[in-house]
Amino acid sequence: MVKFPENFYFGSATSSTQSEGAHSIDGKGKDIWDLWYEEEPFKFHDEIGPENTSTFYKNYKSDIQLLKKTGHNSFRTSISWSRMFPEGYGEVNEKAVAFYRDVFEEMRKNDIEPFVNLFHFDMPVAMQEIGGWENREVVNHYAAFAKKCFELFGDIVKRWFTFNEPIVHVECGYLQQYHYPCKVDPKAAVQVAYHTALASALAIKEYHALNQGGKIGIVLNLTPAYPRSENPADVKAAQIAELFANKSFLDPSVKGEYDPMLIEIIKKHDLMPTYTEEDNAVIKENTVDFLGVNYYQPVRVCARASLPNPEAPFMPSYYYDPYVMPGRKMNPYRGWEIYPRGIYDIAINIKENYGNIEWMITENGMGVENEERFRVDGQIQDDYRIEFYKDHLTWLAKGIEAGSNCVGYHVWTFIDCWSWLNAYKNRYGLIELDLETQERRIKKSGYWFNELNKNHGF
């Protein structure tokens, strides 16, 4: 049997934008997803925007009962900055305060530990209009928003995260055009990354100053970079891919400083951000108490086969080509490799290179299209999802056995949710969401997850 400690956190994760709905009521300001959907709805799968998502705003009490039924002892969600502060700062929205307070209290009543994240790709439009993360002023507004959340909810919430997957809004917003503002501007990307790391450190500083007896961390999507071969050129390619994909936020968050090799590359391409020594000191002195890790897939790279175009805007792939490993196992619906051993490699990396800091898996999951194909007697028989979890948990348990300080495992997600540009194309939930009726039905994996928590393993 694969066993986990008695006090291990088993649960799932979601975000405010992807689950709440209610995007135009009770005083919520617009975020960049509302704005982008208004501007370019054709870029969203089936032209479905964030207006309703999984209707958690309306159904949170019954949804929390479903969390209980599916064996959750913990649950991560996020606070919408634009719901709390419609203009990004100024007067707090009291209806938002009442909603979030009630959600967290309801979770506590049901013995579910709230893990609360402060930013999940959902910049308020009012903040984006003054430059978003490119603007140092927005960093201060974020720190003030974070402080207000700690003051309002810190008596109930004892586990906080500053950001979810910050590398995503950097790459997708400023290099690859998958997120608003859809720029291709490497200089801006570096500035945004620096300001995000600084914003995280400032929020940590505010939290520690309040002495509320909890812990604060950051959620990073770690994608271990594997070289094609032991050839030195392939190994170096993987080393550089690791710098951008993982170490760019992992090092400042845990160690308080950037890897010198990363700084050297940024300088070489004339992309250094604007910063002050005071801001560097804030990053140095305010590191995370614990770490959240989202793991879905590895990165495989090899030495470039051709010289990069000197005229093209800089991308990390200047230094490597993606490598398609023969025989790799795939999730065909998402186009991602399934490599459970990666979770063990992350565990050992954190143990050996990051002071064995306390950490947890904050997301791991498998999105599948047309799941109704697998319905038998009214229930989706998602054995493929159970196998996915088991394979990853087996390697996670090996990492813990080897001494890695992992305290929990959260899956993505509890109820099928809206996804940024894919809407409801791929389903990830332990619970099925009927889009027509909003009815919730527990899948086979939801019942299995309940047993997992009950037995502390499988």
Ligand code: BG6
Contents of the next structure:
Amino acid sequence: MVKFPENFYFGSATSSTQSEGAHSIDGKGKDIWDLWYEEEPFKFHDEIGPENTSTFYKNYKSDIQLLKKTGHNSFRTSISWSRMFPEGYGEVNEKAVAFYRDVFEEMRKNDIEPFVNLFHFDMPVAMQEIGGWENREVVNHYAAFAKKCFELFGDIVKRWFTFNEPIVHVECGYLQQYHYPCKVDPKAAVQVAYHTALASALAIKEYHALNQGGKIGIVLNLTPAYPRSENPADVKAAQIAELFANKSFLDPSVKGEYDPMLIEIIKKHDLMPTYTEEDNAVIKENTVDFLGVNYYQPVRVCARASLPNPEAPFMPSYYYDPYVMPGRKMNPYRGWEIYPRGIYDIAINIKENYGNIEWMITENGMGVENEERFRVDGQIQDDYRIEFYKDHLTWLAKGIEAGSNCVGYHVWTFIDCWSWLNAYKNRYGLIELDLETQERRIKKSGYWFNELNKNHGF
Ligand code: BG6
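I have the form predicted on its own already, so could you send the form predicted in complex with 6-O-phosphono-beta-D-glucopyranose?
Time for the whole complex; same chain goes first.
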């Protein structure tokens, strides 16, 4: 049997934008997803926007009962900044306060530990209008929002995260055009990354000053970078991919500083952000108490076959080509490689290079298109998902056995949810969502997950 400690956190994660719906009621201000959908709805799969996400705002009480039924002892969601502060700062929206307070209380009543994240790609429009993360002032507004959340909910929330996958809003928003503001501007990307690391550190500072007896961390999507071969050129390519994809946030968050090699590359390309020594000191002195790791796929790279175009805007891939490993296993619906052993490599990396800090898997999952074809007697038989979880948990258990300080495993996600530009194309849930009726039906994996927690393993 693959066993986990008795007090191991088993649960799942979602985010406010992807689950709440109700984007235009009860005083919520617009976030960049509302704005982008208004401007370019054709970019969203089937033209489904954030207003129509899985109605958690309305149904949270019965949804929390479903969390119980599927064996959750913990659950992560996020607080929407623009629901709390429609203008990004100023007067707090009392309806939002009442909603989140009730959600967290209801979870506690049902013995479900709330893990609460403060930013999941959802910049308020009012903040984006003054430059978003490019503007140092927005960092202060975020810190004030974070402080208010700690003051309002810190008595019942004891596990906080400052950001979810910060590298994603950097890359997707400022290099690759998968997130608003859809810029291709490497200089802005570096500034946004620096300001995000600073915002996280400032929130940690505020939290620690309040002495509420909980812990605060950050959620990073770690994608271990593997070289094609041991050839020194391939190894170097992987080392640089690792710097951009993982160390760019892992190092400031856990060690309070950037890898000198990353700084050297940023300088070489004339991309250094504006910063002050005072802000560097904030990053240095306010590191995380624990770490959340989202793991979906590795990154495989090799030395570039051709010279980069010197005129093209800088991308990290200036230093490497993607490598397609023969025989790799794929999730064809998402186009992501499935490599369960990566979770073990992450566990050992954290143990050996990051002081064996406490950490947990905060997302791991498999999105599948057209799941209705697996329905038997009314229930979706998602055996592929159960296999996916088992394979990853097996490697996670090996990492724990080797001494890595992992305290939990959260899957993505609980109820099928809206996936940004992919909307409802790929379904990830333990529970099926009927888009027409909003009815929820537990999948085979949901019942399996319940057994997993009950037995502390499988
Ligand atoms: C993570 C995010 O990157 O992966 C989630 O934290 C996201 O917000 C999940 O939904 C799955 O990715 P996608 O793009 O298929 O929804």
